[in-house]
Each structure stands twice: as structure tokens, then as C-alpha cells.
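Just the one chain here, the form predicted on its own, laid out as C-alpha cells.
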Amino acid sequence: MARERIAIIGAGPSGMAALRAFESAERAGAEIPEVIAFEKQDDWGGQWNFDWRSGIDQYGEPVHSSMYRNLWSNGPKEALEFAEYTFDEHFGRPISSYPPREVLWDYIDGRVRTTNVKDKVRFSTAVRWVEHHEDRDIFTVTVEDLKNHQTTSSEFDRVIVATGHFSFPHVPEFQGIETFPGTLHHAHDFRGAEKLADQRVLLIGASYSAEDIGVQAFKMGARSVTMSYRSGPMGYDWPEGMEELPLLERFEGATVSFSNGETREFDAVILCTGYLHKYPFLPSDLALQSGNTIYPAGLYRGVVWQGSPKVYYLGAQDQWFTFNMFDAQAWYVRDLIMGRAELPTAAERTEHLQDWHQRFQGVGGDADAVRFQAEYIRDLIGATDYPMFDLVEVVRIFLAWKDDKKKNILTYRDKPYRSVMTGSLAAEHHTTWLQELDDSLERYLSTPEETDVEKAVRGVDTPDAPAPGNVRGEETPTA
């Protein structure tokens, strides 16, 4: 009997988790299906694969990544750490709790760097269409080799959708926005805050993109940063020069009016207004249609498409947990495909969906949401051989992280946490986040010489050291 053929669409962290799950089983001596992953970028890593381009890539395709320069993890790495490949194992020593983008890319790449997993990925290949033949219960997947301009189709027994849902921006309309004379774009196209120096910046939104781009702009010397919220403010103790205002009502050139009657003038506007679940390669009967929620409707155990249970989604949820949740999902999907886990009947899956949806309706705030997702992950891991880890402690880390941000939105990234996998305490980075302007892997892992300014702050006499002052990037202000 021929081996099943599995198509994985996307080779970001979710697709890489699926590849790792199959590789793990093969390494343990199991015979695995034929697995082929399609990735339209030239390398894997998804959002963590930085591309300076915005809008359209070198092949004329929509740019997938929303990554920007100087992005550092905005949550403790201890909450996303792989249970079967730790940061200590990868770097050979503890590192800080909030690494920059290149360090995290190196970590997820390093887990499979010494395996043959990359041979299973067809890079620079865009999936154009997936057709389900119900009479034979197979799928025709049509792809385009973007480098060679060749379109081919082949048949697969199952499809894993691992493209994520943070690539197609949601762009609302605002009265008069077409009259704004400054720079205007969505957070998806934001590539760095350096150009916002001395600019009056408006961020429309009140979630993680607005928060992080806002403090990035402040760090890089923006003259002012205003964040406009719809349902409620983030409510941090913002430093001088940052503020939150309720939803804007209209633009009149550079002047923006807000619903509380106040007006401001701006030089730059960034829409931090979220993303759409959009799968242009799927027919409507296979495509998930959902808002950004931690429990999307139509996915049994968050991964199996109820309408066609040989279609699976990884990473389709709103996320507190990330890399380790993708692993839990990937290991469970692998076991369903390999017959190690039994798929219930459609009626039983519906009952399970309704039960979990009812539990989700009881989620009352962030703390409840984190605990809900932790229990979701516990449920998945319990059905596989993925290593269980201390989910209760990870929840505690998440809640402590939120408290850290409330205390000081500019310094929370300087705090170390303890790994739930190894027990080791994170190192303190050699430079505070507010002072660190180099996010390279080389700089991060180095031990730079202490500058005269740093010595002066410590009270060490130096020949021509300037007196410490309230200069952004030289001394960390208190929020």
C-alpha cells in the first residue's frame, strides 16, 4: 500500500512544528507518510523571517511577514519555549527572557538544522489552489514555482494549513483619511521606527501592535506618540510624550479629531487594526472564517476542520502561547494522520466543539483566557507523546509579565524569568532594552565593553565621561 502524501502549506513556526513532529516519529523508528511543505518565501520562519520589502515581494506576491527592525519578543521566552528543545540546549547557556527577532529565528531554525527536514520544503513556491475530490476523498494541490515560473498540480491525501493569520491586514475606513498628507500605512507594512524620529505619530488600535510600535517610536525619538482606542485604553503608565485617546472621528488634513472632542496634528499614521483570516488558495467550504479568537468555530480540538476532517489548521487561534502550542497541535495532527490517535465521529466532534465553545464563553478576561489556552494545550498533549510541561507555571509567568508591563512599559523586557523546562534563570542582557539599538544575533550574544557613559552611571571615574542625564537611550526613565 502506497504511503499517504501530506501537503503542509506554509513553513513558518507552525509548519516547522508539523515537520518536526513527523521527524520526531521517524527518528524513533516509525514509518511516516510522504510529507511535502510549500513555502512561498525563500527561507522558513514565517513572521520571524524578516524581509525589508513591504506590500509586494520580489516575485510580485503579497509580502507575508509583518516583522520589523529592532523587534524584540514582547513576551517572556519562557512562555513559548519548546518542551523538547530548550533555549539552554540551543545556546549552551541561559540567555535573557526577551530576545530579539534574529535570536528567536535562530532558535526555531536550530531545532531542525541538523536534520533532513529542510529537504521536505519547496521554497519560493506559492500554493495557488486546493481542490477536494469528495468521491475519492483526496486533494489536488496546485502550486507555482515562483523562481522558474512553473505551475504544477499533484494529489495528496491530507492537507495541513500552517500559514498563520497575521498576513492579510484589516484596513478600516475613517472619514477624511484620504486628506492626510503624512505617511500612512498598516502595521503589516511597518519596517522600523527610525524614520519616526521627531515625528508626531498616531497609532490606531489598542493591542500588541500599537503597544510595541508605540514604545519603539518613543525609543527611536518620536516627538509624540498617540494611540487611539475603540473599546478601551491599554491603560499603561505611559512616559511623557505618549498618550491614549478614544477613537478618532475624522481627519482634516494633518488634524485628527477624537470622540472626546480633542484634536491633534500628526506627521505619521499607522493602522494597528488587526488581520483577517484569509486563505485565497482554499475554496469556501474548506476555508476557516473567523475573527481573531482563542477558540475558532469549526475546528475540532482547534485543529481539525469539521467540514472535511482530512484538512487541519495549525496556529489559527489568537495566541498567548505560541511555539509550544504549535508543537502540541502538530504532534496531535501527526498522530491522527498516522493512526496513533482516533478521530471521533462527526457527531462526537460536534459535541466536543460545543462543550469547549461553552467553556470559552465563560472566559472573562486575560487571566481566564491564558488559563483556558493552557488547558487546551494540556488536552492536546495528553493525547500524544509530546513532553508535558508545567503549564500552571507558564500561566503564572504570563500573569507576572502583564503585571510587569503595568509597572513600567519601558523596562519590563529587562526582567529575567526561570525556564519551566530546565529550571535555569534567564541571564540579564548586557544592555537595557531602551538603550539597545542593535538587535543582531552577534551583538546579542556578545559581551561588549562598557562605555564611558555606563561607567559614569555606575560612578566609575573616566577621563572624559559625560555626566549621566535624562537622555533617551542613555538612562532608563521611569514611566
The other form holds:
Number of protein chains: 2
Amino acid sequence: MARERIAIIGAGPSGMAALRAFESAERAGAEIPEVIAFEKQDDWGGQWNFDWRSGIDQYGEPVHSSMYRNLWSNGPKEALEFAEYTFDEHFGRPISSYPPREVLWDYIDGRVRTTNVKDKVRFSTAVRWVEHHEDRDIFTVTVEDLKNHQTTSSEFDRVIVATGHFSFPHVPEFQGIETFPGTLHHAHDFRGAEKLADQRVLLIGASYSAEDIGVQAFKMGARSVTMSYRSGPMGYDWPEGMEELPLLERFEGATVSFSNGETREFDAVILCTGYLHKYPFLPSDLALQSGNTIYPAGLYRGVVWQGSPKVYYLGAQDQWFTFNMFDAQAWYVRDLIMGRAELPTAAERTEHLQDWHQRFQGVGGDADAVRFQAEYIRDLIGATDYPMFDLVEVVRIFLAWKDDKKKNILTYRDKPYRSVMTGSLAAEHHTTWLQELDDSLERYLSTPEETDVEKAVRGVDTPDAPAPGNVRGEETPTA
Amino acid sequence: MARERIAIIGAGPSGMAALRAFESAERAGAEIPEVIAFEKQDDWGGQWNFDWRSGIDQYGEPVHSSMYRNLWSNGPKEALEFAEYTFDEHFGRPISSYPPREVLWDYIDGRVRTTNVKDKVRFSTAVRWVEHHEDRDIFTVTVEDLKNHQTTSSEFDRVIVATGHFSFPHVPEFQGIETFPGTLHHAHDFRGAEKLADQRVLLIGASYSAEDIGVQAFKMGARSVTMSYRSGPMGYDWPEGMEELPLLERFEGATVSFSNGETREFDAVILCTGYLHKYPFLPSDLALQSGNTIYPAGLYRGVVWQGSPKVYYLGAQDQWFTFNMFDAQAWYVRDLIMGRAELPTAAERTEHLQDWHQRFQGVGGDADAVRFQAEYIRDLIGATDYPMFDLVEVVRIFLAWKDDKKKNILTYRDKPYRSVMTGSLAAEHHTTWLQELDDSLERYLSTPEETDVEKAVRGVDTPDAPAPGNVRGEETPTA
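Show the other one: the form predicted together with another copy of the chain, since we just had the form predicted on its own.
All chains and molecules follow, beginning with the one already shown.
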């Protein structure tokens, strides 16, 4: 029998996990199927592959990454660590718990950069259309080589969709927004907070984008940061200059009216209104239609498409766990494909889906949701040879992280956590997040002498009232 | 014989011209094929259908329009007027020669809004993939209804590609650009110049985008406007505060170095670096690959795809003439499809293409290029029942327009031209372009009393040295 051909669409963290899963089996002596990954960017890493462009990329494709220059992890790295490739192994020494983007990219790249898996990726290649031939149960995948504009089609036995769901912004209408004269875009197109210095900033939304861009804008010296919520406020103990208001009702030029009757003028508006599940290369009977939820309908064990069980999704959930969950999913999907794990019948899968959906209905808050996702991962890992890790302890880390944020949204990233993989405690970083203005890998891994400027700054910095955005010598309202 | 089915992809000015061409034949009593247009936006008008969003639209699709709120026509309307639906007919009275965007949208909408052609358009519908079945010489067109996420496929006998080529930005790399901390995007994502007030603005490019956004930024009170050219400067007599520099070499944060050794600091950078021909829904053997040129290779008479003569392109040329050229193309394509015009053999088409390419090689400058495009249009109209118009006079209008710009880039839009369709002279507008800050249709068509503010402003305004961006009471460097 000829080897099966597997198409992986996307080589971000999920697609890389799939590549690694197959490579891991091959390294252990197994014969693996022919695997080809298609990645529209020039390099892998997905979200973690920063693009200075916004909107449309150098090939005319929608820009994939929603990350900005100054982004640091907003959760402790101990909650996302690979169970089979630790931070200690990669960096050779403990690093802090909240690394900047480039450091995390280096980590996920490092796991696979010395293997042969990069040869399996067609970079700068966009998948244009997938057709399912039901008679033979195979797929024609049509792709475009973006560098030479050539389209080609070939047949695959299975398709793994790993394109993520934080790339296509959800950009709703607000009354009068077309009259707003200032900076206006979605968080997806946010590339750095430096330009928000001295600006009156409105962030529409009350989730991670608003929280993170909000404190980043504050850090970089925004004159004011207003966050507008629909269902409820985030409720952190915001520093002076940051506030939450209920949903905005309308724009009239630069003036925004809120549902509590207040009005404000703004210089910049960023829509932190979430993302769409979007798979423009899939016919609708193969395309997941879902909001951002931790257990999307139609995916057996969160990965097998009920409508066609040779189609798999990785990372389609809303995520507490990230990299290690993608691993658990990728290892399980690999084992299904290689016949190491048995796919239940459609009826059994439906029953399983209903069971887990019922459990999901019982989830009543963030702590519950973290535990639910931990149990989901435990179930997947149990079916594979991926190393089991202490999920109960990782849940505890997530809950402590949430506590840290409640205590101080500006300093939570300075706290170290202990790895459940190695037992080693994270390093304290040489510079606090609030004072660090150089987010590069080089600076992060350096052990700089404290400069006079930093000493001076630290002198006015206390854990409860950090100095707002004045590191570059800008005026501060309070100091 | 069953009626042929024709798919039109895109309902902007070119697609609307195709719809009008068929409707015009039907009105005259002919039986026309079944025509269906697919338009991803919620309304027609293409570029002229303003979207406040940038980058990605409400359905997760790339935003089509590259226009900004304050955009006015940058060429006289007398050079783009439909020969069979005049401005006088639409507005009932003479209007000025350079109307704002909304006024031009109203004009192209007005020609067809009272007909049945809107019923032939599937709005909010993106074409995902076109497959050519060579055995039967028919096309399967797969589309997605963006509102309900359903994909459907159906067969067509012919495909008219009318998606334009000023929608996918060309976003090249510049050394260090990822370190630029200010506003940074392509002209495609520019939505209004108000936010450039008091900013030091760099526009990379030396064509229409740079010219137009440059004077718009000046009008709205930019502190300085620098335009960077690759081949040569535009060379207008720029007002104080605007300058042209040769190509930039690199960014270091906010500082930009130019090839002549100069450096400048900027607050905002807009890439006016042009657009890509991009047809992500077409296999490469049907997709035009071209730069922006007035006679693209591979299109017989600028419209028939040599590789498959049941595929047509409208508006694929670089354009001096616009709306009336799209009409000439649409009428000719209609006549080919309806058998009113005969398609020469492939060999004859190749010979014709080579002839015109040879003529095109002889084009030596803008005046020549305008004349070349006029002759191209004359050739098309000669083959159809579209009303011939005085192309020599329109060439003269184009040349006068270029002269006007050379004389004063800030006042050329105030000059009236005479319609070759009706013989009537355009109105002088109630407010000069430089003083007009309300670009709405309502304001444009009104006959406002001059306000005190306007009088005061006009008092410091002379044709040669207009007051920079101080209409809103902002400080000016010179006044």
C-alpha cells in the first residue's frame, strides 16, 4: 500500500506540533506518511512570526500575525511549556516566566530547527482551495506559490487544518465611526504602542487584547486609556490614567458617547473586538463555523471533523493551555492517522461529543474552564505516547496567575513560576516589564549592568504604584 | 440552445459597465445571456464604495476600496464621463470638474439604480475559486455567501474578471522599517488626513497616491510632508512645508536616511508604493500577471485572455480614461459574447497583440500615453454601438489638466472644463478645494452662503500661496 499523503495547512505552533509529532515517531523508527505543510508566510511560527506590515502582506495576502513589536507573553511560560522540550533545555539556564515574543518564537523554532521537518514545509505558499472527492474519499488541495504566482493541485488522503483563529479580525460597525478622524484600526493591525504616547486612547473590548494593549499604551506614556466593555468590566485595579466605561453608543467625529451618558474625546481608537474563525480555502461542509469557545461543536475530541473524519483541526479551541495542548492534539491526530489509535464510529463520536458538551455546559467561570481544558488534554495525552505532565499543578499556576493580575496588572509579569517539566524555578528578570523598553531576544538574554537611568527610574518605582511611561523622559501626570 | 451563463466577478465601475452593456442591449429588444455578478462588498461601486475599515472587512475579506474620506477626483470629470449618461443628465445642472468621491459614486450608481441590473448582483459574495474544464470549455465558479458562510458552485460558459487592480497594496521592505515607532501603513489603508495635522509625514512614492495624499496632508495641516522618489521627482512647485527627496535607504527608529545623505525624523510614514494585480480565485493559467501598464500582455484588445478566450478582463490597464474606457471594453466584450462582433482566430489575435505592443513600445511620455489610450478606446467603440465621442478633445483636456497641475498643484481642482458629451461648461464650485473641509454630497450640491470664517480664510488666500491647513483654527508656521 502506498504511503498516505497528509496536507498540513499552516506552520504556526499547531502545524509545527503536527510536524514534530510525525518526526518524533519517525525518530523512534516508525514509517510515517508523506507529510507536506503549506505556509503562506516566509517562515514558520504563525502568530509568533512578527510582521511589521498590517492588513496585507508582501504577497497581497492577509497578514497572519496579530502580534506587536513590544508584546510579551501574557501568561506564565510554565503553563505552555512543551513536555518533551523544556525551556531549560532550549536556553541552557532558567529564564523568567513571561518572555517577550522573540524569545518564545526562538523556543518553538528551537525544538525543530535541527530536525529535517523544515524540508516538509512549502513556505510562501497559500492554500487556495480544498476539494473533497467523496467517491474516493480523497482531497484535491490547490495551492499558489506566492513567489512565482503558479497554482498547482495535488491529491491528499487527509487534511490537517492548523491555520489558527486569531488572524482574521472581527471588525463590527459602530454608529458614526466613519467620521472618527484619528488613528483607527483593529488590534490585529496594532504594531507597537510608541505612537500612543501622549494620546487619548480608546480600546473597544474587555478581553486580552484590550487588557494587554491598554497596559502597553499606559507603559509607553499614553495620556489616557479608556476601555469600553459590552458585558462587564475587566475590573483590574487600573492605575491613574486608565479607566473602564460601558459600551460606546456612537461617534461624532473625535467625540464618543457611552451608554452611561458620559462622553470623551479620543485621538486613537483600537477595536479589541476579537477574531473570526475563517477558512476561505474550505468548502462550507468542511469549514468549522464557531465562535471563540473552548469546545467547538462538530470536532470529536476537539480535533476530528465530524462531517469528514479525514479532516482534522488543531488549535481551534479558545486557549488557556497553548503549545502543550497543540502537542497533545497533534500526537493524537498523528496516532489516528498512523492507525495507533482507533477512531470510534460516527455514532460513538457523536455520543462522546455530546458527553463533553454536557460537561462544558457545566463550566461556570474561568477556574472551571481551565480545569475543563486540563481534563481535555489529559484525555488526549492518555491516548498517545506524549509525556504526561502535572496538569493539576499547571491549573494551580493559571489560578495563581489570575490572582497576580488581580493584585497588580502592571507587575504580574515580574513573578517567577516553577516548571512542572523540570522542577526548576524561573529566573527573576534583570528588568521589570514596566521598565523594560527593549523587547529583543539579545537584551532579554543579556545580563546588563544596571544603568544610571534604570537606577533612577527604579527609585520612583514601587510594586503598587509603578512609574507610568516616563522612562523616555516624557512628562508624567503624577511624578 | 440554452442561454449562455456569464459570471461577472466584481461590481465596481467595470463590472457595472458590463451589467449596463447587457441591459442596454436588452432594452433595445435583444435576448441577452444569463448574467450573474458576484460582489464581495454589500453594495456596488468598487473603489468608490468607501469603507472606514482598513485591512480586513466585516466578513474577514481584504478591504477592497483604497479611497479615503476626503478624496476628490484627481482628474477632470469631463475625461471620464459616460458617453450615454452624462453628468448633466444625472445632476440636472452643471457641477464642477473635480467632484468628491461620494458625488462620483452617486453618478455611477445613478446610471443603473433605476434598472433591473441590481437583481443580477449577488452582494456580500466572494468568489473563492474558478475551475476551467477544458474538455467542455466551461467554468465552475465557487463562491461563498459571506453572510451565511455557505459555499456553492455552479457552471458558467464565460467569465468576466472585473475586480480591478488598485486593491491589493504592494508593500515592499525597507531596511529597518520594522523599528519605525509611528503611524505606518500603505496608502490603501489611508482613510483621512485629519490625523496628520501637526505631523511630520513621509510618503514613499512619486505617483498619484503620494501626490494626492501629500497635498491632502498639507491641506489638513501636516507640519511637513516629505515625498521620496525612486526614479525621479514629480517636480511640482510644492508649497513651503512640502519637499521631494530621493529614495530612502533605511530606518533607524523614527529617523530615515535618504540616498543623498540627508536624514529626517518622521511621525508618520505612508507607503505610496502601488498595487498588485492579484486574482486569488483564478488558477495561474487564467490569471493576468502584469505590472501597472496601459497595454498588459496576453489580453487581445486589452480584454480577451489569450490563454482562454472565454475569459475577459475589464479595466486591467493603467488608466487615463476610466469610466468611459470601461464602457468601451464592456460593450465590446458584450458584443463578442452575443456574437455581434467576431472573435479573430488565435493567430490573428496574437498578431493584433504584437501590433499594438509595438505601437505601445513607441509611447514616449504621458502625452503619448494618453493619445495611445484614446486610440485604443476609438478602436473598441468602432466595433460596437457605444456612442463615439470626441476623443481628440478629451486628450486635449488631459493635457490641459497636466498643465494646470504644473502651474499649481493646490488649485488645479478649481478649474472648470467643458463636457464633450453635452458641450456644457462645468460650474465653478462654491468653495475652493483647499478651503473645503466637508466632502459630502450634500455640502457639494448645496449653495451655501459664504460664512465669516470662510471670508476670513479667503482673505489670506491667494492663488499662488494658499493658506496651509489653518481653516480649523490650527496654528500655521507662517500666518
